[in-house]
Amino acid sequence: MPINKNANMRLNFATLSAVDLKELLLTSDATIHTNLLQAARLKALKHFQNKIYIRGLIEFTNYCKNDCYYCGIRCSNTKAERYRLTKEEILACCRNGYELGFRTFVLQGGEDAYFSDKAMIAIISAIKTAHPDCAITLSIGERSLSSYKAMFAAGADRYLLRHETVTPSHYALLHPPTLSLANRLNCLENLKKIGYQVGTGFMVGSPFQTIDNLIEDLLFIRRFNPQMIGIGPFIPHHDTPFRDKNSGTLQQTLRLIAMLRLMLPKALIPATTALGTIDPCGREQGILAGANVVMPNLSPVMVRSKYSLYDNKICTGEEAAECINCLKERIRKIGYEIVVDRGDYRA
């Protein structure tokens, strides 16, 4: 059906059509833009009230054995300086953290066989045993079912993978031979089996993607019904094979956002880091277009620029958890409180 540019409230994303879904995302009418990004904030605030969570990003390894072509950690990436914390420095960041108001720490990484069962088993288990009333979310990569289940035992409650494009021909153009979206799919699926509260999402902007790849992701998402939500433009690293391809925009981004906030009203869906890289309030027009989480770094200082996977990426500064103060200052500008809570999901 033709798009009321006064009608954004009404629509019904729970069932629009992939034609509306593309009408939304392609028009250049301001008023829509606007009605869209707006609605997206009152729905945020019916089920969040101005309530903003967030989550202590602790990036504890940048080796990855995959050679993914956008991505400034790849395996292929001989000028990376590589790191890995050990059990006592990422528990060491969890103690920093506690004291600073985080309840949910990230433990985000690269897909690093260093880092076996029994290695993750130990850091889950010391973390709950230290902040029982904190939860933990994962995101490393693609693993077996039984390591999704032995990680889940241990205490993890979360998980973070993104799918990056539900359209194979687009998936292969992105990564090499030896990864497939089967496979990410069937991850997904494993983990939303076992329990996990599971998040999924895509890059805005990434090369070769069309409007109707972003269709068929939005689709995707709806039919999976995640938990959280992690879309971010994409920007390209300078030692990958993509660093002269063009980012994704804030505005794409941001109807993005709001869109999706409007299909899945009571999913966790952060203003992300990337967002706040393209632009020096990205994160706060995020929260304004229907995000509702941030992910301040917990990362030791010395390591936060060697986990580049894409160029400028900030890492000091007002995004950084030693200076939440001045976070929930911004956040507080714009009508909204950053609340001490896990921020669970709540179906």
Second form
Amino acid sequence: MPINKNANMRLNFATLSAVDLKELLLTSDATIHTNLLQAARLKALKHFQNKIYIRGLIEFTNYCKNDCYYCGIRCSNTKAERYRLTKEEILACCRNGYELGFRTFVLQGGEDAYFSDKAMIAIISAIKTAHPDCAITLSIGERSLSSYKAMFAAGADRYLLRHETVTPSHYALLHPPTLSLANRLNCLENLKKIGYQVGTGFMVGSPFQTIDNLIEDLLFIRRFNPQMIGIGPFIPHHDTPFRDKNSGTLQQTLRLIAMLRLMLPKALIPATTALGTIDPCGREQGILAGANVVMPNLSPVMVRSKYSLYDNKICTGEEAAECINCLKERIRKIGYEIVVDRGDYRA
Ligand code: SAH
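The form predicted together with ligand SAH, contrasted with the form predicted alone above:
What follows is the whole complex; the chain from before opens it.
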């Protein structure tokens, strides 16, 4: 089906074929691009009004046993200065975040065996005791079914685990042979089965990514129907094998955010830090393309620059309060507002 310039808003993204998705993703027609972003913005406004949900990101460990070729905290990066936050430090981040209006805390880290199930359960329970009205999101990679169950039982509500790419041959170009797409997908299924609100996603413009890979990713996300979708541009890190690769582009990321918003109208979609890193107004543009979440950093300033997945990450020098005030103002300027709310998925 040829996509005409004005048809975007009438296209049914719940059923749109791979061929049509590809045509939309490839078009160099500026009008179609603009219409697509606008249709996505209107879709988000319809479901969420001008409300933007905030999640406080706590990067609590940069130790990682994995060796993903794209990531700055991969285990073979001997230049990374490793750190772990204590339970008390994590709780202090939450207290600070709570005062600033955060009602979701995202605990993100490398795959660090130090944080056993027992350690995670102690942290999750302590946060829930101190802040029973808050949601806890985990983003700590692949773990066993029993581990996911135990952390859910302790009070974790949500889990972010990007699938990264759903094409096995592409997955193998981004990861060492110890990691498999099959296990990644199995983890996602387990998380969903247990009852977590689940987020998945991928990097835009990751090395060796083709348009067909991206179409497969879109189709996978539509099928999997996650509550949250995180996508952001790939950005090289100077101490990784991908140091000389190009970053993903702003426009392709925006177009994909828009397509995902139209496919899954109620999903929670962040305008990511990586998007804000490749363009000074990247996050604002993400919101204007259908994103409805931002995830400011609550980590202590002392460790911010050590949690370095890619180069030039923004907001590494500011206190959480400065970050949230800056973001509030940016968001207000484009006609949106940050709300104090857990911002749960509503079917
Ligand atoms: N260890 C956890 C958290 C990973 S960090 C896990 O495995 O899920 C969160 C996300 O950052 C990753 O899923 C990846 O998509 C993204 N990321 C890693 N390196 C990046 C890079 N160089 N550029 C952009 N995004 C990157």
